[in-house]
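A lone chain, given as structure tokens: the form predicted on its own.
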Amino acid sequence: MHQDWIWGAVGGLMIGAAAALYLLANGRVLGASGILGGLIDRSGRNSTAERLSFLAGLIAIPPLLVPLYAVVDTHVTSNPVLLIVAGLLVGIGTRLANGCTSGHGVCGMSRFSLRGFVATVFYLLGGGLMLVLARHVLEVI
């Protein structure tokens, strides 16, 4: 038997703590998407160090992870076309919902904050929605 959830279960344990360690020693919550769009439209300034070293992470960190792995197989696509316009619609997705996964998802619903719940359900149906179009009428996964 396959222990692949495993490792989801780790990312998301890994997930959850980051998050809390954000709020206790920043006092806000953690959302990766807040966090690169503060950068880009300039209006986290006053913590442009503090993003930096969070984005930073997130590239560096899975290059250092990839010796503990014999095969990493995602099942990302081989289209770039497809993975660029899956990019945009999770950009455009974020700015609409006001925050991502991490923010709405992991933080929002841990504090039990009724636009976290919302958001969430409203994800989970947007992509279960996309998959379907995508596999069974586009073709295109």
The other form holds:
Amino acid sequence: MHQDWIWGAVGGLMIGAAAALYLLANGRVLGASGILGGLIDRSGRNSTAERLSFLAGLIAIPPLLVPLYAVVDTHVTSNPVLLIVAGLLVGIGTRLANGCTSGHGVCGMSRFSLRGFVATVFYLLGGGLMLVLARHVLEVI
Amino acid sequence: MRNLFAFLAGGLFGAGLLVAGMVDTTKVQGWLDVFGNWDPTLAFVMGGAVLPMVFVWRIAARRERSLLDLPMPQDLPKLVDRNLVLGSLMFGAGWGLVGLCPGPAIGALGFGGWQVALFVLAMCAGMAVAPLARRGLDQLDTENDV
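Okay, that's the form predicted on its own, but what's the structure of the form predicted together with its partner chain?
Then the entire complex follows, led off by the chain already shown.
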């Protein structure tokens, strides 16, 4: 358990370093939902290549590190209905709110952005309520 | 250069998510499950990422252009509106349901099997219809104004 916290903090520092690099080198706020969403709704058509390059790194690099671990298991559900419903909620929600855990959470809160803090409060609230409902009340997960 | 640095930032972001264990949905759901076996890892991840970024934003504020001579981000609107609150609640609900948010979901595409791929596909579909949802909500507003 203690090791999880240490690796959490180390990984967190790496995430912060990635956000720092993207901000200082490219002049961009690192937000996963915004980078992908801007490609999908064409709102980011002036920076298509930059967005695709970011996503290419995000997709290509983690699998190279997976062999360093004995096991990497996402423990994600195999229920397709849950996956589709959750994916739709995350897709619509992050675009309505203009950000997710990286954009509003990491980059917004560190900038002392009111929107970042408000978004973080409400996605934690939404996540906590849904988890308690789905796991402890409805018992579907 | 711009694309190379974007690739490096994406790769480092993905590596950090993997090292932090954020691609493991049990850790994320463990953090949200305050009535279960609560897992505080996510707070360490968020803290590790936010604290250095506080200083980086100060450096960024002093710069007119980025290191690659690109424009720095504009000051954001401070507006807290219905879309921010409603969107974040919806995002949180989906996040809690399966334990994946956009970054780790995309980062786990290479090793997460069909489940992660299906989630990302549905997420992209949600992102595609989001402008319609936004317009629908705005329309409700104008109707209520009358």
